[in-house]
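A single chain, nothing else alongside it, follows as structure tokens in the form predicted on its own.
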Amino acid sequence: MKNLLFLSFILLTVNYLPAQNQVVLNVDLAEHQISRHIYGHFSEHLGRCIYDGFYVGDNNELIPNNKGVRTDVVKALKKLQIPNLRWPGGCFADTYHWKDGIGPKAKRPTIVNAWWGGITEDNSFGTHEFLELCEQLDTEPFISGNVGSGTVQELADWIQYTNAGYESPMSKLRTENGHAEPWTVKYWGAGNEAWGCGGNMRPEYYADLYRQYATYMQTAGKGSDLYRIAAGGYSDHYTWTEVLMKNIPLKLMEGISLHHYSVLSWTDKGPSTEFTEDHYFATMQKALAMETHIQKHSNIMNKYDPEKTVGLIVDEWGGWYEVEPGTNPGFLYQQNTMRDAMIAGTTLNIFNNHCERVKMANLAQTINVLQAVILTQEEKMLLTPTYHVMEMYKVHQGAMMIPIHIKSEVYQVGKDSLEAISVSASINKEGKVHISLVNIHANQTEKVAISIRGMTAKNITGRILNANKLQAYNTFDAPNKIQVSNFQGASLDGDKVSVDLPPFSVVVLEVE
């Protein structure tokens, strides 16, 4: 009766409301938390990802940091208020073998990089350097286990390593090692992309697979309940997904992740930059997408867990393109434009719209590689657009998200369409509510019209991101051209606010 009563009222509001998009908010029926796991980023042994953007080495005089690690890096990430950081990889984690990156760096095997570059690095950076970075940035650390190339004992070592508060033989080494006290690193992952660079392994072969893993990932001292996921499959892998769900017991998993990038084929996949408006409609078709998949693999992580208690995690999502001309192309390095901070805008808003079941979600990269939120160039460094969405979406990290229901215009490309806006919102623990909007239209101005349901509104204030073209973006030398400010388009009335959105713009408001 209740949910009857709540349709009729958005029907009859909606009708009521004059402009061309018209949003509104049910305040008084928010209940399921945001996780602020969804806000997470991903390191890799990838291009300048580790090694000239978080890592710079003990000895580096030129540059500023902490035991090797970038102070500029640290102090812009903190802003961003990031939850946690998947480590090693991506591809890297099936070839990677934890015990190369211990003990004394001289004596450090090398290793050469197959997947990226084929590049040969000293190790160098490890397990005890990942979790200095993670302290330097007050964040939770996600660790990829090599289930490729590894084994369930690497991986059992791994985890006592890291977290074992008795006696023990990994215990002792970490001791030996110079770190007394466990680090207990509660998120863990079994592989990455067991269906492609993972192993090429079939959903029935993993799923056995993960389930030797899964029990031999076992807890290891007081505050160190593991929470362990498996590697789930790409955008449309529904296949991948029911098989797992099907033939893992729910005791043995508390996740299982999804990759999906915004890519518009992997043979042309366009450039970061001189794009046009009909390859930027087609990332977004791409990017808008997310909505769907994650809609469809909800559906069936339901049939198997009603309750809900396995996340999905969105441990790899972004835009990809061609590199930028002239760097190596196992780099993955590309310039990020006011196309990625559409991407990130409507993406971070379809997992806060779906925050009951995505639990968890990684941006892929974190700096210079793919849709990085920073740039590097040796001592310089720059904030992309996506940077500052990140930033401008932190409001949303722990609060309540509140149901919304849109009428949106479109925005059409020749025969094709997609919805022009896209919103999501949340209140917080001081009754503030965010609301995030963006126009993915490339030319033209969309009118909002939100109606706020179940609470007295006062004031609002706003904020924005825009530029005054969709292939800007920050350089070394202009690294503030496009940069957040206040908004004015936004008034209040009552209950109703109106909203002037310009093209490809981000807006969050706080309501009050």
Ligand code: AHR
Contents of the next structure:
Amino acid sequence: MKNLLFLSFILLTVNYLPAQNQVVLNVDLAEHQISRHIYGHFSEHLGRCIYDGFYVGDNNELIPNNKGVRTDVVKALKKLQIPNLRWPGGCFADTYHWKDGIGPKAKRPTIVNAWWGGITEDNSFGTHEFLELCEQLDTEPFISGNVGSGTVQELADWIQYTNAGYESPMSKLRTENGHAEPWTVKYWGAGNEAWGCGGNMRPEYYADLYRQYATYMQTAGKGSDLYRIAAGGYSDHYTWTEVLMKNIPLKLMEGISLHHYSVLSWTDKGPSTEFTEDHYFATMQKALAMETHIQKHSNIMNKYDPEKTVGLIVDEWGGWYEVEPGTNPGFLYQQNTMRDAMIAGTTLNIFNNHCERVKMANLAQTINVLQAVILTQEEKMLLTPTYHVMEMYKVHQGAMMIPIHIKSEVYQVGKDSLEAISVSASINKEGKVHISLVNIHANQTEKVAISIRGMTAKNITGRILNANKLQAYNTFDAPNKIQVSNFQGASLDGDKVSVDLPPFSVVVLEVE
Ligand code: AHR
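What would the structure be for the form predicted in complex with ligand AHR, given that what you showed me was the form predicted on its own?
Okay, now the whole complex, with that chain kicking things off.
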């Protein structure tokens, strides 16, 4: 009996001992730059992303705008320093004929958005409006060309239209439409999800088609000025990557894409706000699977491209749930909670840590669609928890990734477990180190012991995003319920940092 009591005492004590997660930062081994393009966004003609979200029309007197582009949205996105914006899709891209979206608006034909809600759009937002938006955002445009239902000539002409600085039929047309100067668009995708909505192709067929398209994706013979992105696979479509890497000459391709959504199941995606801990756990399993997918796609790419000249471009990622009750199912409008902040924090850590191969990524989608950073309701706008993560993590853009070792405690639900913490770190030009930490555990504070090698640390500060419950979100009536605050839970002692990470929180530390 005495022994049994003693044993229970030990077990209880061990249970209540603070968890010890350990992280080692090798500051002196930083050698790969985190491309700022990892922090890119995606804007499709889908639901209220473009119309209502970004663009409210030239004559809108209710919502402040500059040439039809919402000024509140531009101000908020500029704060994120968004490096690039992908447009016009998604699935929409392979139905889009760009010449329908130029010239006098009254004369533009309409288009039926067959993939998303079957609504008729007036084409008032086209190439000029998109590139104007990118200028206002000070961001690089990334245009997805139509391979599924378009032609090689159509895409070649589009590139000429935006980029030709010399006399040509397309530069003449552009000048007639009021823009004599070329914009010089560097990032071009050849189709989207060619295995599905982009044409239901086999990888062998798409690889051949891509070779043909890529040959003519050029500005007067200067093909290398463009960054051409082949439409890649979904999650674990490893064969797709293998066939493309094997059959497309490296000189024709600068990037190959990958799409991965954190979706529970395509037939029952679960609610965006009223979810259970089981839902949350399963969502995080899907989100963290990004690590395996990137690793395996990279392994295949390494075989054919050991010099890593081709970037892995994760141009669609994020959480996908059932739409908000009462909204158009084809519009993919969903709320955004602390669960989404967890997806964003962990996914961006994965991208940072794989920056040697991952050169660009695009969160799906910027406004009012899927894991949006901004939601709008007429003249109102709110910033989601995902926005705040993007804002906290912008310190990593263009910095050097610090290799880290992590020993994590587990977060267990039923028989399954996940690593409780996710971490990435970088050092910027000024020598400041940023460490982004996510505590995935829904119920437990995680203690983290960080050792900093290769740097003399003198000072530490931090910021945190957390809330009183995982299901918390910002509303149009309470838009600042979830926001970033100063973090007091980290202390520095020599080269050691001790951190107390509250449950489901995202923290970014700055060490000088
Ligand atoms: O982002 C929504 C859709 O998801 C995109 O149009 C498509 O590429 C993907 O299947």
